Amino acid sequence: MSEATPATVAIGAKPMGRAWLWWGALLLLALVLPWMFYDWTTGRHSGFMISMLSQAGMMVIFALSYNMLMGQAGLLSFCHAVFFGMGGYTVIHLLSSIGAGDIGIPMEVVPLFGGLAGLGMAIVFGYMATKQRATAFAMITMGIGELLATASVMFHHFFGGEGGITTDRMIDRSLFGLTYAQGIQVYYLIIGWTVISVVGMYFLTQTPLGRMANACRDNFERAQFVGYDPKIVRFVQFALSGLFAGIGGGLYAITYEIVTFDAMAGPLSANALLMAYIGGTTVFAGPILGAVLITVLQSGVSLLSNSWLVYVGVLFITMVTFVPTGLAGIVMAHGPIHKAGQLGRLTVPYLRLLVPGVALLLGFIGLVELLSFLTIGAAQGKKLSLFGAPIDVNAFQPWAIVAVCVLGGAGWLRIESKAFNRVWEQVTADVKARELLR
């Protein structure tokens, strides 16, 4: 524990410097992005974009809350969707009660009650799960996830069975006089709570709890030697992650006005794992990148291809195999090189990687779509159009082109990767040498 972990370095460096400018720019982009797709002739926002951006905001909270366990505390959980779903179900029932006039709570405060529901559920199950760590902890959380997913189908009174619970978000209660009838109003509510949650989770990493969560992750025995109980640290971290996951679930209920058992099922927990790992668990902002990327793949690419899950799976395998630090880890690795003014030396090597990389990517997409069309599209009497051109799957030419792109691109990329690694090692060695001379 004498050396700072990557997560500590990433989130603790220059908290009042350029990092805040980037966060401010990101927030500004989130505020204006819906208006870039506004139809000024009809006076309407793009429903698809508002829905996708709203989902991205919820998933940012969800992914960051999951990274409180995986990235910050080193806990692999398979039940994180339980807290998300419980927050959603709680808010659904709360909205119905507010709409019926039983209680009076403004809409802007409602997501907090989803967070409290997630917190309560995390306290109950975290008391059991955090007594263990590593594989035992993962197995316990898997059992918890299956238990609650089954309960959400069995107990209809609260969960509504497979059909779920519906409500109406127009409860006529708002601190700002809003009706939340329009998706853009809900989107800005999500933005507000996303900012609150991100800031809250960031400052938690700067507290003694956040530091000790890192210490218990890296060496729990040494943490015990200095007087801390890793079980208590894991329990508190687990409970707080449930709080923020519940906030995300509450926003989900407000956005879609329905919550079903899918909001508590295993695939959603797996989604949290995908988003956190692909984005980068060692950097605070990593899960944000992962959440946005996975949301775009789910919402955007799924409209273009029925095989989008294949692309997500291959992306995950590729990241685990070749880039275990995630997308944010790649960016952070270039920081010292950029600071030393040596980033330009990597321009040509990256361009040399780009050509075979694009060839391999296009070949892989072509192969997946051809194989998918043979099994699904052909039976439905459809015609395949790939990259804007009609394709005859029974002809030899498209298969030959795909084979050349995949095999040729892979071989070429392998050669260029070795050349790039040599340049990278030389650049990093020069940067380290300059640092030693200072």
Contents of the next structure:
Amino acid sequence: MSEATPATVAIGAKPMGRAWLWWGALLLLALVLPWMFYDWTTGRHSGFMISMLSQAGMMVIFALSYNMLMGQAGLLSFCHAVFFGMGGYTVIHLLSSIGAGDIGIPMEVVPLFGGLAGLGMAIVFGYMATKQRATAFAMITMGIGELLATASVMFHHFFGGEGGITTDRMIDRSLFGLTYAQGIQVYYLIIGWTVISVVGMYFLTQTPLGRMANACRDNFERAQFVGYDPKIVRFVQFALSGLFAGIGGGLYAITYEIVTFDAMAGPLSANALLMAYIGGTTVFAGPILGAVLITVLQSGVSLLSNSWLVYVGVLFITMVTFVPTGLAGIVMAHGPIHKAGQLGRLTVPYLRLLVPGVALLLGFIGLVELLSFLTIGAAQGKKLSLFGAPIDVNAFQPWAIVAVCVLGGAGWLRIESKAFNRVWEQVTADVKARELLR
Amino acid sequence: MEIVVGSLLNGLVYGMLLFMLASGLTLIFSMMGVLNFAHASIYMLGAYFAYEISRWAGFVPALILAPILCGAIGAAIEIWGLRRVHHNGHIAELLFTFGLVFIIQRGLQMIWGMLPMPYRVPPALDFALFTMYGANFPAYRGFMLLVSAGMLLAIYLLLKKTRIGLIIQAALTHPNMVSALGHNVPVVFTTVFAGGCLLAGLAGVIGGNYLTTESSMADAMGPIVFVVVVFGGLGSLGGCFVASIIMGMIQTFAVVFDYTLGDLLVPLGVSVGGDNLLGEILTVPMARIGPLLPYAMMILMLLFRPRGLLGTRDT
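For comparison with the form predicted alone, kindly provide the form predicted together with its partner chain.
What follows is the whole complex; the chain from before opens it.
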């Protein structure tokens, strides 16, 4: 991400009145959402919803802290899960100690110690990694990630080997007299820490440090001329992002009461990258969008389909190829058009894009599912069915339909997207001309 | 002594296999600046293709066809994928190949299933080449050495004696100058990318039945190959070769020696043990630390000598 990304600057410079309203609405939604799935007849919360929302909460912290490196400092890290996992392991040990009565710390403060563990790790490894930038930085962090993941299986005392370590979160110490026996109480604890972390990370982008991180991302030589040492800026940014990742890991430990090697290993680091990138690294709120989207898809789709990773991979590659600014970047691009009141002109072109787009999407999903049911599904003894009607994956007909959808949709989409591009360029040119006239 | 000689031979075989993967990766990386995360996935594809072809047509066609298929896939990735994202910078290209890793891995599982493939050493090569200190040396390992030595020679001749080799060599160190001289750098890029993938495919063909052909083989091999490339240094095939052999030796020798860190302290009159974290670190045998060593060495190398062993410029 060495290119200039003006969107971040624009967000910071905007007057905050309207934005606060949006953030407030989002928080309210997060607080109310579990009650929408509350089963009043039995008086129980939906366990699936609560665990999905909790997961989303900690992933928001994790993805945002990753974006402190990727989006704001232009550093591509492959070891972010190390700090998450370290926070998790520390909190597990801490909870066990509190439970045994050795230390007296209220539950509400416990995630902070996970954060401190993440900070400590990030200081040690950041000292090594942040001497370099760009690809060399990416490779050092990959080495660190593999090193720690391998070590975590090796040393049983702290990491518990393959099985991980477990604890009991009912330590009976709380500032508000809560027991944290129910998932909903843990969920509100997560929301609390998510708000603290999001606000903290947002204000960090407004500090001189955050601005210097942007400067070192865009042009580290000029940042040096101004009198800042890019290495120090990278180091501090790296350490602080470790702090927040550790808080996320602490919440993970409290929620699941078990931390294994998975919380530390490469796939989780990769997940951070996917969430931040798909959501959009150039906008502060982008990773929040990405984290929620990926978590919801992960919980929803992975129940329905074996091929979750293919969808994520294809989505990611599509984003890298066509929309490097991510989902939030797309939304932000509509900002000036909306302000000029020209959004209506895009409605029809969008609808025309939608038809072949949906055809291509459905065709692609059909293709992947047919393929996966042919092999993996058969091995698991599952049968593919659509709306209750079974589909024979060995027959010719479904494959033909799917092929027509994919090829036809792709061809049609190509034509439509060219037409859309023409309209889009015209509209943006008009909007720019208006701004100049004003 | 027998352990040392045996491990030397095994380390050499493994090191040559690593070199076959790493040479392609280092060519691609030094020339195009693209860190190809999917390189090990191509290696895995090579193994699966070889299994499928050898089921229908035998091992020799597989040895020829599977690498060519992998090379074609590499060319397709370069032309339709990387070239499109090129204007977004090297990180975008890296991310593109990173996404490919997921797709290839899961795609393979969808086509061939999750279980390891019964891809075996061909019967014609399944005998003991010679016996040494009572242990057999399988002929297939000798064959692997032969193939990789042949590949080494072929690369050497291609780079040193042909015109395209000269251009590639020049583009390794001075890519902008080469394009300024009027060579079609994109075509050179495609050639190198396809060539690298071809080599990775070849490594998959001969490595797939030496190790195991399964859908996690890319994850097992990928990070080590990166370590080799960084350790050897950018723009240097020689460094890549030395690093491959070193890593191969480390991996095999670490398994054989059963020493611990604590043993080093014994001559000093300190004996360790005890059921705590420090005691555990000091009493972990070498064989288990083995997998850590490459990464530790890579980090140290990047810290103190960012250009690697024989590299010509910084990573």
